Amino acid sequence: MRKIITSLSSALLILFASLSLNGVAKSAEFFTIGTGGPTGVYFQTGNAICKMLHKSAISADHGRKKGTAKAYRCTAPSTGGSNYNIGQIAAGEFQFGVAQSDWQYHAVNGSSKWEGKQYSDLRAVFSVHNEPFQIWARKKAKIKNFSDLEGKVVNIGNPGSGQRGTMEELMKAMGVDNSFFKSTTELTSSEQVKALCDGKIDAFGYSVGFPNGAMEQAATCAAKASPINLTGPEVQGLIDGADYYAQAVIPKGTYTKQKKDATTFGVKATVVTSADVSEELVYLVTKAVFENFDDFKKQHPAFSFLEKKNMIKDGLSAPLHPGAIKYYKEAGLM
């Protein structure tokens, strides 16, 4: 009954955030914005940007004479994650994403999963909460760090996510491949807790902001499981040789019997578009969130240490768009 109840309030908040921003459904204009998976920080990310549209059209609305403002409708679906979101933008179908920093900046530059499939029409709107990849162990695996891993059954993500890409760039820089794991599996973010609780793996790695509903059940259910360090000369080699990695700290107490900090690297979670989409919607997507900003960070933990400064710039290696740029001008922030 608690997974039909959880469907049905995604299904309604995805509902409730495609609301045209006059209110007439017929004249509006459609658009996407891609996120992850259901129980992730980027899933509600895409739908409180939606919501922070809609509360902007309502506002707008008073005052404002019929049909004087094109009116937009916003859906927020799940989505593969950062790669996926990044490929449908390029071919059109989205018309934003939420993507991890690192893999704004390989699309845009070609490098990586990029390497000749250069995106050069990426364009980044704003970043928002910090993500550090975690790897979380069951209990019963004895997993205290990397190398613990060996001989064991992990998940290492669902292909075109960015928990997949940032897992493999992290086993690349230890010296490994899957042959390295007893066996590996592709399940997706919203499926690996699950899995992790049930024993079917012992462990899974995750790009992800904290606090997180789905990392505190891993913690709570029989695995019993909590974040391993990532640490040493390995991991110090990746954060040097990229400006989008940073040394990360989940602190002790985050989740429920977390009793030391867990040190590890991260990325930022970005939201991205393309140069083909209109100054007009970007202008006015940002100005939603930005205007609305004390409201759009008590839509989860992981948002309330943001601020507008940081975000205009921070993990961005794609060029702003031309929308962005106009309103961060308009509000004195650049």
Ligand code: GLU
Contents of the next structure:
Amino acid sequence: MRKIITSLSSALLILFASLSLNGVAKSAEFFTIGTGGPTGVYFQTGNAICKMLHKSAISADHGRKKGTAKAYRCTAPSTGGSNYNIGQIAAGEFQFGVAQSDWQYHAVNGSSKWEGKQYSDLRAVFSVHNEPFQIWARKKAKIKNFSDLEGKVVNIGNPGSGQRGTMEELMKAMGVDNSFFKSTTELTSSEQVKALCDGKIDAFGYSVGFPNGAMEQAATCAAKASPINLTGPEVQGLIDGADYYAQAVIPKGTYTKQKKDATTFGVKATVVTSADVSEELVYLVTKAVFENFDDFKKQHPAFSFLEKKNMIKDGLSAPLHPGAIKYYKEAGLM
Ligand code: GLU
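Could the form predicted together with the named molecule be given as well, to go with the form predicted on its own?
Whole complex next, starting from this chain.
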């Protein structure tokens, strides 16, 4: 019996060894792009990138002879958002992530939430859509501006999300802390709309591209919510004080019954990676997006304004990864 088991296991060993020698068992290299909540735009961004990569892998086989090609296989799971993604890249768990331009800046410079935890190996790949920082309030709460949030129940976002960090920066600029509100919640982006619609919270802060299906739900549910204006000297101070912030407008009519423009400040969504990720992989990911650009732009309405020349510079404060530079030079973009 033992003899049978021994010879069976050596047969299996030989089988596995020959599979890997033929390049079958080691042919696929899996990598991960960190995104955001399942109802946000980051989730769509990560999955659109994977789709473009898989598409170009099928059409070009990476230009290699069959059997020797290293196929890259990409997954883009939903995550806690910007700062969570950067942390996972630093830990070597994710190879790419989508992150707000402000958090890209702070991580690579060791400022704000990243003080004492500077991650200088963070690398930029390209930027994507604009993300206005939005405070959505239910109609009955009668919130028109930031000061009306006093004594209200406000979702400040889950730890790890970009909006949580940016909300805290805004609160700092406004000179308030959590005690300014009646109470705060730490719901994720996919939980907060239901909470607002159910009247459990009065408002939430969210940095997200538009148009966005979850915000349309907030606009049309029983809460009849809308984004408030975030303007005034404190907000202007934020914009003037940092390159990663800019004035942002959600034009009227973006959402059902949104009769006025919502004026606020915003950031860019960016795709980041690590200096440890191979030049080949970053090159292939960049190329897949830029060479399938029309298709990529169709993957979400927030991408309709994208222009290649802006994507390689706007909102990028970490050094560009050499794999991205290689493609930009080859494509004549740099
Ligand atoms: N800006 C958000 C964050 O950094 C995510 C927005 C989205 O999921 O589209 O966490």
